[in-house]
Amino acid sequence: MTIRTAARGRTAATAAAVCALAVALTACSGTTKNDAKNDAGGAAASSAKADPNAPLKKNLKMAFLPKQINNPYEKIVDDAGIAAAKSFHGTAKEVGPSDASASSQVSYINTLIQQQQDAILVAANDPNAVCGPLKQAMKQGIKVVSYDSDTAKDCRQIFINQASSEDIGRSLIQHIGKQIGYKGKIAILSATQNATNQNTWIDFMKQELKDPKYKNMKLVKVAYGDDDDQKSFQQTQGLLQAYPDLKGIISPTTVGIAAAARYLDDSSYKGKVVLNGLGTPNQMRKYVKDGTVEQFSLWNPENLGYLGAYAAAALASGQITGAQGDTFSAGKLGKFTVGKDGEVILGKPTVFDKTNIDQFHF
């Protein structure tokens, strides 16, 4: 009926009578966002106990769950992932889907849970989309461990976090302004408008800005690329354009850094801007031996991979449960300790630069 009427031009009328109807539902108080936070529920917190010398079971089944399936730096943690699996006489795969959109990666889960996995590894895209179905997961027994990407805390055991994100953050700042001599404005280039990992590094980098020491640093824009190439690259250029004095881009993510150096390589702005940020070496080999770019960072993907697989093993066998001050060994990267928050934090970014650089090949 209101849509009949609207067709026939009352849309107005329509429109008014809508919002008086909204209106008189809000003078009857309804539901907002404070009383939807009252009836929030805690997670069921797991009652079991840590048995730190319990052994790995074997024949676990684990599934690693990227961001998206053909994103090459996934594809390096989770193969080293599965080939961790194997050493410890499990099974591993990866599915996931082709494209890092929010809800893509939620029928997945569905999945590894009526195909009864031991173990979920999930890198989130949104960390509350996931949330419902992991939570159901979990329910059922199977563990659940995020990995590059974090989930709401409540809807997984642990993260494995690459590096503690503050250090990432700041430790980009300051690189970057011992590089431009603390003086000068910078931009910052993100991979899409929501990602998790590279808002959280950024919220560091903004605090870090903060110390007097930056006093003359300017942070001027965060734009972001998409973690698609071409848009990476167009996104340099305008910045260039629009921030003609830049003396710096920060790119926290694999694509955005590539394709910033790319443009920069055979643009005039060569030598003139410095470019850091995180990037795997393989992708950034040409450009630190030709003196586009002085250093970038990374830690070591296959190392994330590898303690991913050992954390979901210790989780499914019983070795820890995900509480603070658990411990358990993963192979060949030594003991690690449950921090905060489920967190377990893999290590230091190494820093990548000229001299190095040829030693490492991913």
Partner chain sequence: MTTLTDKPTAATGEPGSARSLVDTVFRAREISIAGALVLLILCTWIANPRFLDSQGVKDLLLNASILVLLAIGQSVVVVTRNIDLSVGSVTGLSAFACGKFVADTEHGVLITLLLGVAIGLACGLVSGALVSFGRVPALVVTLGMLYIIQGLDYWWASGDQINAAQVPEAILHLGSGSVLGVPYLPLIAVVLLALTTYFLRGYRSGRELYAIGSNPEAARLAGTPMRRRVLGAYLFSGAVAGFAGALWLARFGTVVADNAHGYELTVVSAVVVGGVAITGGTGTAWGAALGALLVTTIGSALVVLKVSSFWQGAITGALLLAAISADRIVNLRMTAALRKRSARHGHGA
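Got the form predicted in complex with the partner chain; any chance of the form predicted on its own too?
Left out here are the partners and the other molecules; the chain alone remains.
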């Protein structure tokens, strides 16, 4: 803590001297053009110099801030990240709200700033609602990593993306299209209306549907279950009541797909309405084995949390800045390269069905 405070003091003193020198040339109002960019957060990464050979710092403190604290999927991600931190002698914790509303994460970020964490990892409920406090965190030297659901690009240094957003969105349409013979009405059961990842995937789903091979398929509704089990269950019921001839539902959220499967499993629609989307094997095993769901997709959430922890540590240790082309090692997962806009991609999702679901336990 003392080192960080002293560094901030030296930075402020240097900035004041530069400002005084520049006053003859420009109207110095306390913020230069570069400072404004740095205050925005994201652009600061490109101005710093990475040292990929720098050792990981010891005793790093980091916190995972999920969309909501009781989300089973996010719990898997965060627990894996917390365990990963121990492997490089850091400490990590999970904090967060019990609801997934747009502004629910803000107070937690403010508290983490006060605690002077070395890094904050956030799965954003809204890409912009968290930006103010995250920019304040970065101004104070705290590294910010988004994972699972991104913030606006200038509100973090790195985004850990579970897979290519385009691959996820298009593949979900491809899968359900094949399952329903490329004919009929479909609906989407999403999480919250502002969830960055959900909306990005849905945009790619809509783009995929423009392909002529889907001319006999129609997206009739995007419903929102707010990553709440009961609301997602009710939204599934509402979709089937509103569209009794519905052929398929895509739910790109682990809470939503499990709730929808539970509803279908005990209804007359079982075996008649196709359900696809993103889920965890442990949640979906029963429904795959009893025929309610033929298949679904996901990446390994443990690896997502593990990668997030190592990316945060690499940032805090100066190995990377978030600039495109930066490289870092993520322990057992190997080497990763930072892509455009600070994005690091974990890998391609896995499709689960009766043939392989018992090989996975998460």
